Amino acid sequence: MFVTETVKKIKSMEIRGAGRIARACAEALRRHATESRAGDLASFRREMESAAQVLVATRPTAVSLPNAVHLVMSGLEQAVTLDEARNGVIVRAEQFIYSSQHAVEKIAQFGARHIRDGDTILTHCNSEAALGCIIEAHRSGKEIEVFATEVRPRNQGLVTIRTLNDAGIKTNFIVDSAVRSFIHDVDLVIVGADAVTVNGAVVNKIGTSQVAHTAAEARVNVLVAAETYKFAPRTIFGELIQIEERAGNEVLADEISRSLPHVTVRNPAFDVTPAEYIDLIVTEAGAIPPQMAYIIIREYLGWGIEEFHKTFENPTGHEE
């Protein structure tokens, strides 16, 4: 039941943001393991794998989700009894939630060091990690100003400006298409990420690529704030990250769409920013150039080659 509720909340964007989604899925698996009435190890394993697959399919672009599921489900690997399996999942879920929450704090500390006193910062969408960097810089006594985009069509920028306002940070709210008009007033761009590929490209909210391209043209540095679990292991084998396309009624009301039979609304939720437009990726493990993304995948996510192959067929990492 809790897994179904979590899926609904993620699909409706009641739960939004890659980090929040990952923690919600870890908690759903923890609750599912706790409440499971499976009578033996095999039944419990099948039940947990089924729940994991449902969660992974919820948001195809956010690789934090399969990474979180992989880490939690690894608690089943060495289990030889039902109790060991149940405890393994619960402990891994609690560890992931704890480390995820504290990852943002570490990223904020690292990222704030790259913000100078007097800087004007542009941010796009609503990222815990990116906002953490900005707020930490403000807390340290640096005088900063922010430009925050509206982020159509879901208007996540409203959440961002409320957070910045509550922190006492001077903020300018602009429509997405105004970025180029203000880019020369900006010293630094800081955005979050839903996924980071092996070659350092970043998948983030639609419009991020345009922001980064504009910043590159204006010679403004771009920092991406991303937890290590947002790095995409399967891109090592050339797998492309699926870009989610959401319902057209987020852009155009159904009654208007029905009056325009020759018009199709296209509503991709994310785009891909090439590595050459990114100066640094700030993680809880430290700040790296995008070309070092593979190191994060190998050293911090703990994916082995054999696990990559399993994941292509089964996102839980277990054989059928």
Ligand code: RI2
Second form
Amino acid sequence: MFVTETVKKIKSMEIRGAGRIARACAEALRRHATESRAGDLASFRREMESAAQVLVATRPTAVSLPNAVHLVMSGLEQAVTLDEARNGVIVRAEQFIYSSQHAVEKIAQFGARHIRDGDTILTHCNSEAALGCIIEAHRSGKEIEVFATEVRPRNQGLVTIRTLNDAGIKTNFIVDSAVRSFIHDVDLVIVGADAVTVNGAVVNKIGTSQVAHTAAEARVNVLVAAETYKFAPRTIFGELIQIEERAGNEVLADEISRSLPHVTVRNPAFDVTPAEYIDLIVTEAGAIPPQMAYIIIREYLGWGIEEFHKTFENPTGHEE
Ligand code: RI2
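Switching forms now, from the form predicted on its own to the form predicted together with the ligand, please provide the structure.
Zooming out: every chain and molecule, the one shown earlier first.
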């Protein structure tokens, strides 16, 4: 089953990166709707809802995932026949996948304008939105150089340096702890995002906040490349972004851990960079200061808010 396969690949991080995860889930729901053998609307809804739940539970931090699933599932809302429901899901999934890819391209164009000829850029982890900006600047003829971190423990930096190398961009590969040693060689930091909260804080790969703090201390600008569907509507109502803590054996082999009974490995996959360390968030709708996150949530993800109001006013969800 395609949904089960997608879940496995996301959990094992064969499919990773907030945007890719979101598109993979939209595609899984599209396939699920296409292949469903449900005989009536009610059972189709049930099937789709349980698939959506399983997909949302794969990784807890990247808000792009529930946002994409919510958008695709909204195709069911107005449906009165099985065909309408199936079609609604398929159309929304295709729309999301198309607009997500388009968003990454637009961000690359907008972000590249913030990179000057001769700039040295530092990036952390592997973000297609962030790399898009760097590659677009190079493509437009700007001479640039990159510092890319290793990104312990999953080494996503290896994916980044391969992409940069293939694009012919001069790249320095450094361990995560070397960022402060090189920050004075850097003109601009560009990273991606897994979630952006209403107060403009950015949740991204563990270590991002240290990078941003170091950059702030050195007066180096930090640019975040994030599609609008990475913004988290429910943070308006105080919901916190859950930080995924992954298995300890990603950091320390089990046999070593077993020999150290007093040692516990902690492995949070993400951290929170406060808005004060971020200069701009580049979205497909344009670049905004992080303090304007509320506007993006309101304008682009308003459905989350309206829905929350409905539940809040009528918590049982029953018609009055
Ligand atoms: P794009 C990744 O998470 C990284 O934290 C990266 O910065 C972020 O998603 C955004 O990536 P992980 O899946 O959507 O590697 O820009 O844990 O590709």
